[in-house]
Amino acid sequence: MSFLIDSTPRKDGFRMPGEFETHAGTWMLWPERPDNWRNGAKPAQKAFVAVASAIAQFEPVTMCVSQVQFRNARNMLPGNVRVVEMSNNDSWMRDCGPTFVVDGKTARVVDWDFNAWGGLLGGLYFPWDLDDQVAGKVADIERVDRYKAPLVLEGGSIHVDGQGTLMTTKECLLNENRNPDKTQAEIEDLLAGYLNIKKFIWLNHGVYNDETNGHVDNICCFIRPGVVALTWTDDKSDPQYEISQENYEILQSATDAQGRKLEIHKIHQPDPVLIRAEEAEGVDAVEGTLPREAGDRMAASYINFYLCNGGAVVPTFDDPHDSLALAELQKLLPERKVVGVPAREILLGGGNIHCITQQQPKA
């Protein structure tokens, strides 16, 4: 079983480590609701079997499934992927799912609270009760400690460095639909004591058009310590120019909490990815969830790959600028093998690779 510590993770000497250090294994959700997935979920079901097969080629892949869809996903799932029955609302592991913290010795869970992107104010779906129970059933199952912390907070709005640097968005953590009660003093002092972190990093903007109002985990990454790959475009014309220019300034003159000026990389993104009129048509039109028109343009990124024990797993759009962006981060990452998996099935749920995976760090 697993026991709620009324501490911090800081005061006990637990931090959050950087995605590129060991892990234990990763954390998925199987998709499934018709009102947002196309065609009752099909075709995303077999882009989470490609995700979920490219990282069990690294490491141990744990899948969550409801009730209803458990004998369907064991079926489509290879045999290397561990299937749990597990009741959800959606299929976004990063942002319901837990924080796992270590201190070399053992591995306890962070647990935020979660609205849905915003719950009443612009939230995607409601209700949302069953995600937001997800992270202490992931402690239960893995029969780790947990801390409940007192903040709304998604797990990709915000990356770290495991050496005390946190990078984030002032869109997301700041907009009046996740914390209205809080300051960024106050919200910072929170991160600080639940992820020990000593250092901000504040970029103002996501990926345009990101209706997770811009999670962090879309535009920008940590590589490794002191090193980052950042969403770009050459394109002035693009909205995402200005965005990715200005935090391009932002991380130019930025130090971490080791005093390092960081390394940045641009990755050019995919040319504008817009969703089909036969891919709006398959969603189920439901109130309270966010619809999804035809000719909307989607937040592609390649930033939102998943980096797995020698793997780095990146979405691709068949689309020209796909090859360079591998190419890249595959001269970036020459201890990882970098695997591309087409995502676009993905992409139009809301999300993309590091979206839909959550990792748990090797204690």
Ligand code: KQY
Second form
Amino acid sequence: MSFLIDSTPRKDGFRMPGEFETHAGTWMLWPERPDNWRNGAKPAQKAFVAVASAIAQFEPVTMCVSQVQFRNARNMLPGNVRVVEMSNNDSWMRDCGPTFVVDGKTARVVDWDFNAWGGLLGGLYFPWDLDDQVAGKVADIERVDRYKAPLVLEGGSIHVDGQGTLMTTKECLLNENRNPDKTQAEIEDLLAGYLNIKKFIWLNHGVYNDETNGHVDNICCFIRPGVVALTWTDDKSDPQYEISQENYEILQSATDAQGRKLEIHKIHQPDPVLIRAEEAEGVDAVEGTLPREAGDRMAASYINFYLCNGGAVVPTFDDPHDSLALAELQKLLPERKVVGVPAREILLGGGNIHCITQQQPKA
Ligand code: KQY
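Form predicted on its own already given; the form predicted in complex with this ligand follows:
First the chain shown before, then all remaining chains and molecules of the complex.
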């Protein structure tokens, strides 16, 4: 049983830990909708199996799956991945799933409002009511108590260092399609209360052409407190150049909640990933969802990796930059095993490995 708590985590002495802190496990959702995933989601399902299997080397993984796909998912996933039935609208556990907070003894869940990245103002599908219930269902399965936060927010739009600092983008959190009735100060106030945050670092934009309205988890992340990695390009003619350069300057002049200057590491992006004709043709056309057109550029970035106990699971794109990104991340994360997983099929759905995973910290 999970109880709804009428308070805030900060008042109760809870905080959101950094992803690099120890996990009890990882939550994922199984892909199936054919208007987002090509060829009836079959190639994406294989990619999700590869991600789940890579993470399961390091910590327990739970895959939430609709009733229709339950047998197929159970059959495709290795035995060490727990499979539970859960209705859903799509498969982005980072965004519709719970944000866990801890106090050193207990874990609790923060349950945000979810509107599919913009609701009726450019959101990515309708309806999203099943996704909006995912966080509460996870809390129930885990028997952890839950806070309901009065804020539209996706987990991929924030990163924290676990020591009072939160990093986000204005493009997403201040977008009129998320919380049009709230000012930046009111949003900060809510995040401070629900995640125990003392310092905000506001980047401007996310990755070029990111359909989430610039989620931070695709452009910049904490490697550990005081150390960040930022997606980068040396190509001044690439639209990503100015975006990354501007964020670099913001990060350079920022200090975190502990008063530290940040150590910033640039990770060069892959070459532009464009949708191929046969990939676009494999996506069902349905009114109200984003069309996939051949030649469209997807928001490919190595920063969309996932840290798990002793590991880092990093997207690869069959690109000449893959090996450099993996080597640089391995250097930055010497205490972890860096594992590359081919992720083009996940990217074609609009996100990547970080977007499809959600950590449950160890209480
Ligand atoms: O966090 C993400 N990148 C999710 C994007 C959703 C895409 C739906 N087509």
